[in-house]
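Here you get one chain, nothing else, as structure tokens; it is the form predicted on its own.
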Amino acid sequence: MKIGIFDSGLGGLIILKEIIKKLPQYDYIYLGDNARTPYGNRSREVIYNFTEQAVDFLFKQDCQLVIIACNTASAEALPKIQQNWLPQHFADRRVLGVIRPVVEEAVKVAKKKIGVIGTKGTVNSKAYEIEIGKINNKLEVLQQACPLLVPLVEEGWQKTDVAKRILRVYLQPLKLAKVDTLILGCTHYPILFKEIQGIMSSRTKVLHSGEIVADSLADYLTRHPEIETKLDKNENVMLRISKHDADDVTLREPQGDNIKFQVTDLSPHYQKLGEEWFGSGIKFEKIELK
């Protein structure tokens, strides 16, 4: 049986980019729905259906485990997902999310103030303030709403004055207020990881995401062998990652045979933006969710 990891549109690459580097053993899905991406300025009810809609269409590619890289789908599905839909359909598989393995990290390293930066959806939800609350209610937390980057970097314009100039104007409050942790909220913030780190004061830790969800997956197998040892193993990447440095292999070589890449809509510009974020190489399959 397979991972299956599913974002909104294509920054969900980053995340198993890094999960890939951390377990290159496994089989792998990725869903990137970007035919209807962005996901953070919808409904509850349409963020819940589309995301439903995308787990079930994994379980179906027979995937054991869903990891949801989308913030917002995390923020406003995951729960009702994980309580009342995945019971009754799939009781012997699991749905993780990327906002509990990063609160922890966060609260591990913040000393008072903790900002968050997100798209409307994962910031009006409250999730990552209520999640940081559980554990450590003592730590002030800021939220920034950046509904502008997502389209941004879809479009490739994350290197651009434009992009640098919004950053600044969304990053500013969080820096006046001296927040001493950034949690990268939205999985495209991380292709912008370098251009926050810049404007933020060198006494921020900006979190990377990818990474920190990568090892959160691997503590989790660690930790579930009744999940674990349901999932196929690809001997040949082992081979292969023995003999190449794991970064270089997964550069040089995205469209292996134990990771299938699928998207709900296909173009040059979404197979050039593959590219740029994955590697060469990469080859998307057109599927329909509904």
Given for the second form:
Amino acid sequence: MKIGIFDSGLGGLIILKEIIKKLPQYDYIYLGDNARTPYGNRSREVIYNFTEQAVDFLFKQDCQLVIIACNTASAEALPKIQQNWLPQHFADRRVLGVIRPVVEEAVKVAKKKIGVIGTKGTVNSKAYEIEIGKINNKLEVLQQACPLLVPLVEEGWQKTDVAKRILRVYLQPLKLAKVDTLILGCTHYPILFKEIQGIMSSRTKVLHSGEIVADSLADYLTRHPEIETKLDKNENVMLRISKHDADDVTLREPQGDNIKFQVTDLSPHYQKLGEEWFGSGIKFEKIELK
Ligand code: DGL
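Switch over from the form predicted on its own to the form predicted together with D-glutamic acid (DGL), please.
What follows is the entire complex, opening with the chain shown before.
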């Protein structure tokens, strides 16, 4: 059986890349609902329906475990999926999100104040604030919705002055409040990691959610042999990843059969984003969710 990775679009490829670097031996299906992205400004009901369709689609393709890489879907849909839908439909499978692992790491490193940036959906849900409060209610949490960042990154504008000016406006309140830890609560924001760290004080620890999610998945599989033993394993890992520096990782060879990429829309623009964010060998298959 396989591991499914779901995102509202292609930003989750950044999380998948970190997961594959850490756990290259498993089979993966990536599913990006890019025909309906962004989810960030949609209602909770719609986000739930879309997420349920995606998780169901992945389970029907033999996924034992699905990671919801999308923060908005993790915030707005995951609790209901885990509590109500999963026990009724696929009781022996598991669905995990990205918020809990990132919160656990943030609580370990934070001193007093944690900043969270994300889509409107994620920020309005208060999911990060609630999860942080469950572990340590003495930590102060300041949130900031940054709805312009996803379109900026999707247009490849991350290095422009416009992007820097917009980032400064969004980050100013968190910087003034002297947050000591900053959560990038959206799949796309690690692409702006250097720019964000450059604007925040050097004393602010900016957390990279991809690495944290990958470490947490490895730890989960060690603690849950009943899930891990059901996963197919490849002796000869087909992916070769060459690491040039911290944020420039290129997939040197087209992926083998151990990883599939499915999207709900395909165009030259999405192909280009996939190559930039994952690697030059990426081949998408177009599917329909309903
Ligand atoms: N994947 C979404 C997230 O992490 C960002 C894009 C969207 O709004 O759909 O919140």
